[in-house]
Structures are given as structure tokens and as C-alpha cells.
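Just the one chain here, laid out as C-alpha cells, in the form predicted on its own.
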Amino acid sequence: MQVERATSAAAAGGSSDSEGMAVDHAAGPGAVEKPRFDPLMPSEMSGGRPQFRKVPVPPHRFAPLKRCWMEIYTPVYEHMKVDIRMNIKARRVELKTRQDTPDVSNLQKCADFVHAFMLGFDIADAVALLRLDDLYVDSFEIKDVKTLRGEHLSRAIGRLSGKGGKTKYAIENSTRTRIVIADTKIHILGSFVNIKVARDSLCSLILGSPAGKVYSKLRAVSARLAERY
């Protein structure tokens, strides 16, 4: 009985509702028509107020930011439809949604992209955060793995990089990640599974494992990942 009432009510108000929302016409006898709502635009969320993100700029990244500003500005403003500006006084990059921003997640993607550049990643690597959904940035310090001081700390950083960056590049290429070693801080950009593999290799090097042993373990893990995917 209720189904018949709902069907007759939907039929009676069909002319007025058709202007406001789309309706899914369900098949079968006695089926109820369900309204279909389009996703909200960012300008329609939070009472129509724009949403903001602010990314602080460390002092040593001012010069690279100035040099690469147009490479950062173009994908953010033109492709993601998000306003961006540099606040010189507050020393931060400010991002804001626009009326024509297609998706609210674009704002957070742009903030992650700018933050990755501030951490030291190249523009070509960081821009992948705008294009792919399953990329993340993971950061940790050497002291989180093992407390090292003086020459021991310097040697651990040397083991992570290798001669001419050889070890770092080998880990990056085998795990399909990007790694930034900034003093005692380490930042990894990649997918969740690949970040875990790269982090395990870096932790082994910090704990004192020779590079050859880490390479052989990486080869085995990379082969296993290639079989899985």
C-alpha cells in the first residue's frame, strides 16, 4: 500500500521535481523512483565560502620556489582550477578554491604537491601527486630508527646515499619511489606498498647492514612485487 502511495505521489509531483533533480527510473512492478543527486561543487560546500590551505616555506626553499614558481603555478591554477599565491610577509604559499574548481579534493592535492616541493622533491616527481590518487609522502628521522651521534651519524647518512648517490638511486629504481635525504630527515614519495619496501631498506642501512645485503633483499622483494602486480 505504501509503495502505491509513494509511486502515485512521485507521479503527481514529477513535473515539479524534474526541474530540481534527476530521477532513476527503477524497473519492475511496484518499484519506487529514487532521486539522483549530482555531486556538490566546492563552491556549494561550507555555505558557499571558499576553502583554504596554507603551506609554510622554509628559508632554504625560497630561492628554488622563486626559480620554479611558474612550473608550480601552471598545473595548480590552470589544470586543477585552484587559486595560488605567495604570501611574502607570512612566508607561506596560500591556496584557495574557486567557483569553477571541479572537485574539492583538488585543494588537498595541490597542498600536498606544494608541500612535497618544500621537502625537496623535484617538480617532475611532485607533480605526480596531482595526477595520481594513491601517492603519499612519508617522512622519518634517523634517530627514530637508531640513536646515533657524531661520526656514527655521518657514516649512516653516507651509507644511505652511497658513493655518488648510487645506493639511493638503486633503492628508488627498484621500489619505484623518490627519496630525499635532508640531513637527518628522510622523505619518501610513492605508493603505500613501495614506501614500505623503501623504508625497510633504508632502516637496514641505518642499522648497519652492508649495501650488498640490502641490494639482494631488494631484488627478492621487487621480484615478488612484480609477480603480485
Given for the second form:
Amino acid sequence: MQVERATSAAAAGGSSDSEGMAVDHAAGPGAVEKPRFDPLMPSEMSGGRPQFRKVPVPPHRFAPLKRCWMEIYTPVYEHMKVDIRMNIKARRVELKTRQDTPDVSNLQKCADFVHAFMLGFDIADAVALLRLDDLYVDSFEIKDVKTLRGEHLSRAIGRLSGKGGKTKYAIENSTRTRIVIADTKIHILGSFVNIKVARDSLCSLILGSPAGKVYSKLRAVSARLAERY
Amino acid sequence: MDATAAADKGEAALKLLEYADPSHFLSPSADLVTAARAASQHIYSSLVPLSPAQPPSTLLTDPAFDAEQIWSQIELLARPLLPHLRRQLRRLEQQPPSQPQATLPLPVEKPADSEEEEEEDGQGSELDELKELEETDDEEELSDDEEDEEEEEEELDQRAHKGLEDQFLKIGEMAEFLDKGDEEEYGGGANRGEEKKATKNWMAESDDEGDEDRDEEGDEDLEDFEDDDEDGEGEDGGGIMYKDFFEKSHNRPAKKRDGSTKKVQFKEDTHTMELDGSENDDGNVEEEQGLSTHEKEQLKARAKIEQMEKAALESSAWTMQGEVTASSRPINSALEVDLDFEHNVRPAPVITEEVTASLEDMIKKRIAEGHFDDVEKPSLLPSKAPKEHKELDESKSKKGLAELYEDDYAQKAGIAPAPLAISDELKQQANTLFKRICLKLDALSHFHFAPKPVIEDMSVQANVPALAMEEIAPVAVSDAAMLAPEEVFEGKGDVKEEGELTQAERKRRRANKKRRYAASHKERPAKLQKD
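Can you swap the form predicted on its own for the form predicted in complex with its partner chain?
Now the complete complex, all chains and molecules, led by this one.
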């Protein structure tokens, strides 16, 4: 902004006074030209200093992170143009904007992507976060829905995933979401509407309805969703 | 003077009428009318003093008066007068004619005498006159005529009565008696009138009749006869003799009493009647013979009634009583009686040879036809197309979320073609199945029209028949198998059964099994750890 002002002032001073003044005078007594400002680069924001995001790594995701590091690094660094590094000592992933980071939101997207991976989602699923704007991650616990203890809890978890995970996959496929069941925590990745549907089915499963019932509801809802688009 | 003049006029008018030509009466003529009126007036005035009642003294015969009116006036006079005249005549008859009857006035005798004279002298002329009078239409003349006729009838009757009647028989009384008999017609009143000859029977009948009326009647008759007896001897009347009546009169009351007592007994007790009948057998037989058919019928009916009354009073047989239990009827009585009641069940069919033959024929026929009564499942025809159920894919999706959206975008943009959906795969399977069926169907026609299709599928060769022989009919397939036995065999080396194994071999087997299990178990946790 200051540079621009300087340049505009210089321009005004450099050029013949009469022109600029003439223009001013021509528009009307006391009419000032609207200043034109180009959008700021992310690097220029916050006083030209780069922005950071730090994503902690849970211990059970350490090894997968190690395994899939290149798959994470490549899209973040190459496509999103955001610096990424792993702070092993602090056990966190750090992201930083570069000079040529095109958009402000890139950094946030990358941070969300990495965070999704940390929650447990696959790289292939998490990458969707980088590509689409309107995908979110919704998390809730089983105890938020219903207080279950001991065996009931275990059974509820079992009900949620189903035999070989088929119930979970059924929900995922019909609602176009991705679900991660981490013990008592449940994370859902998808668009807002789909998250809602998936969450409803999961809640009904937690509350005790049989899988068949959930399937029938899913069928109806998914058909509706498909018709809409 | 007036009275005599009037009388003369009347006489003249009467004479005029007498000697008038009959043909003149056929057509109405004023002279005759006036003459008739005058004559009737004259006769009326002459008769007026004689009537016991006090009728009007003159007959009003003005031309204004109608024939009816004149007649009614004459009637006023004649009605009380005629019986009076009749009585007088009777008295005259009873009294000897030698005694001069100066009490009766002349005019009374005059019409009687005149009538007698007329009868004796000119019956023919009178008759002609009467006829003429009858033929005419004037009712005034008829009035005279009727008066004459009535007087004539009385005279005739009196003459007849004089011939028949005597101290015993009075015609009037007989007439009364006959009337009574007609009233009590049923009971032999007719018989009584007819069979006067059979006196004994007649008397017997009167005895045996149960009707009180009849007895009363008999009593009355006998009373009459007894009365007559006092007067004197009577003339013969129908063959009945005096002694028949009046000698039996002594017995009659006794008999009458017996009859009454008998009659009472009869009414009270039939048994005593029978006893009496046995005692008085002769009399009863005679009496029965003399009964009329009606009387006989009555007897029979009476006997029947008695019998029925007796039966009704008694208690009926057990079959006639309503609900009868075993205790209220004699032992084994139900066996003897032919009881009739409705059977609700059809009687069991008698199995004869014919019945069995017919059944077997039916069975054979059915088997030959193949017409069995098996329960057939109703074919479910779907009314509408089955709903397409979207199959939920329960396996982990091969594409990632990003790829899914990528494909979606590509489809919308039109860059990439539509991906193959799950339903297409099912269609593929269906297609293959259908082709197989078509192949089989074509084999029926020996592939004359279609070549054998080449199904490209990498399948392990199964143990199917080697050849599909082409024959005219039917399609024959050789039983030779495709694979050799050693190819079919699964297993290694010498195969031994459990029982054949030795201890060492058994142990070896177990050891191998354990090893295999351990190996597989090892793999699993490793697999799990990977994720």
C-alpha cells in the first residue's frame, strides 16, 4: 500500500502538474480518483512475513506419515506452493507460505489436508480437501450420541463398522463420504450435506437400529441425492 | 124420500150393469162409470148399518175420487163386516133352519139370499158376470166381485166341512194337528201320517222314540182322541178301528211310563239299556227292525261317541305320549315298535364288486390321463415391473474421494465417458446365461439355422460329457467323461483312510496340521499390523 501510494504520488509529481490537476479539476471541484489496489500476495500479507501452520502428529500416525511422506509433500509443495516440513523433535508438521503462494487459502487447505491425514484418512481421500473447497471434516464421539459403557460400547463400535467394515463402506459409498472410526471418535470427511446424512446413519447405528434399517434409509436418501444432481 | 130415491137409483144402476153388453166394458164409457159409482154407493149404504164398527155413512164417489180411494173406503166397511157376517152364517148353520131368525135384519139376508138365489138360479149368469167383472179394469167392480168371491168361498168350505166332520173329527183341529206335525217333521211325524194302518208298529214307534217331543205329540193326539171318545162313536177314518185306539188306552199310560223310564235309563246308562234290551229281546228286535235309517245311524254314532269319550279319558299308550324315557315304558318295548326318525348321516356305502370295479376304473383312467388332484402353486404374475433396487456396495471403494469428484466433474464437463456401473455387470451375466439357454434350445433343432456360438471365457475344464451327438431325435449325449480318472483325482500319492493309518502316520498328520495352522495364524496378525 505504501509503495503504491509512493508510486502514485511520484506519478502525480512526475507528470505535468497541469495534467493531473487538469484531470482533477476537470472531474469536478474536490473529486478524487478512486484508488485501485491489486490484491495482496500471501507473502505480502501480515507485513510481508510468511504465515505458518503447525499440525501435531499423534504417535499412531507417525509411521504412516513416514511411509506416505512423499505423497503428502508433493501436492503440498508442487501444487499448492506451500512449504512443508516435519519437525521430528516437536513431532509436528509445519507449513509455511512462500513468495509465490498464489492464494491465501492454500495454506489453510494444506493444513486441513495434513490434519485429515493425521485423523486417519487416506491420502487419496484427504487430497480431495486440497482440490475442493466445500469439503469438511466433522468429528464427534460416541458418548455425544449415547452414553455407553463396556460391552455396549464395544458392540456399538462393532455395529458401526459392521462385518469386515461393510456397513461403514456402505455408508461411505452411498453418501460419498469417508469415515474414520478411531475407537470412540468418529470423523467424517465430505461435503456438508453428505456429512449430515452419514452422521444421521451413524447415530442411528449407535442408538441401536439394525444395519438393514439403516441401509433402507440410506438407499432412499442416496437415491434422492443422486436425483438432485 | 131421499134415501129411497137413492136406493132406487142404486138399484137401477146395478141393473144397468147387469144387463150391459160385455163389449161395452172393454172401452171406457162415462155411463157405465157413473152407474158403477151409483151402484157401489147404494150397496155401501145398505151395508153400513150392519157393520159392528162405525164406518162413514156414505161412500164418497165424486168423479174427483180415484178408484183406489173408493176401494179403500169400501175396505173400511168390509173389513170388520165380513167376519161378522161369517159368524152369523155359522150360527145360522148350527141352529136349525126351522127357527125363524128375525133378529138378523133384512139387508144381511138379502146379500146372502141374493147370493144363494144367484147361485141356485143363475149360476151361469153370475159366473159370466163374475168373469166380465174380472176382465174389466175398474177396481170398483172388482171390490164387489171380491166380496162375492169371499162369501162364496166360505160357503163352499162350510159345505165341505159339513160332510166330513163329526163328533170325533174336527177338520180345524186336524189342520192344527197337521201343522204341528209339519213343525216336528223329523221324528216320524210323516210316518204317523202315512202308516195309519200299522197300528201296533205305530204305537211301538211312539214308545221307542227317545224324543220327548214325539211323546208329547203322541200324548196330544191321544188326548184329542180321548176327548172325541167322550162325544160318541166316530166314523171310519183310514182303517183304524175304535178298539185299536181306546182299548189300548189302558195300556198306553203304562207303556208310556215304561218308555219314559226306559228313556231315562237309556240316557243315563247304556249298560242298563243293553240289559233291558237283553230282557226285552223280542221287543227290542222288533223295535230295531222298525227303526229308520236315520235312527240307526244315530244309534251307531252314539255308540261311537261313547267309545271315543271313554278312550279319551283313559291314558294313552306310551308311543303316543310325548317324551318317553326308558323308565316310563316297558322293557324292550322300543325294539318292538317301528320307530321312524330322520337320519342326518348318509348310510355307509355297501362295498360290492361293482363299486370296487368302478373305483379301480376311475383310478386307472386318471393315471392314464395324468389328471391328478395335486395342489398347484399359483403362478405369480408380476403386475408391475420390479423396482430397481440400488445395490449398496459394501466393499471399500477403489477410488478415493478426490477421484470420485474428479470423475463427476469430468462427466459433467464431458471430458470422460460414463463409467461402467454395477448394473451393467449384472446385465453381462444375464446375457451370458441367456446365450447358454439359447444354445440348448438351438440344439433341439440340430443347429440347422444357427451356428454354435463361441463363448470366450477362461474356464477350467469341468468333468462334462465328451460328446454332444447329433441325432434326429432325441438329442443323445455320450456318457464318456472328458477328464481321465487320474485327472479327476485330487490328492497326493498313496491315499489312506483314517482307520488304515498307523500310529506314526497319525502323529505325522497331526504335526503337519499344527504346522499349517501355526503358519496361517502367523500371517494374520502380520496382516493386521500392516494397517
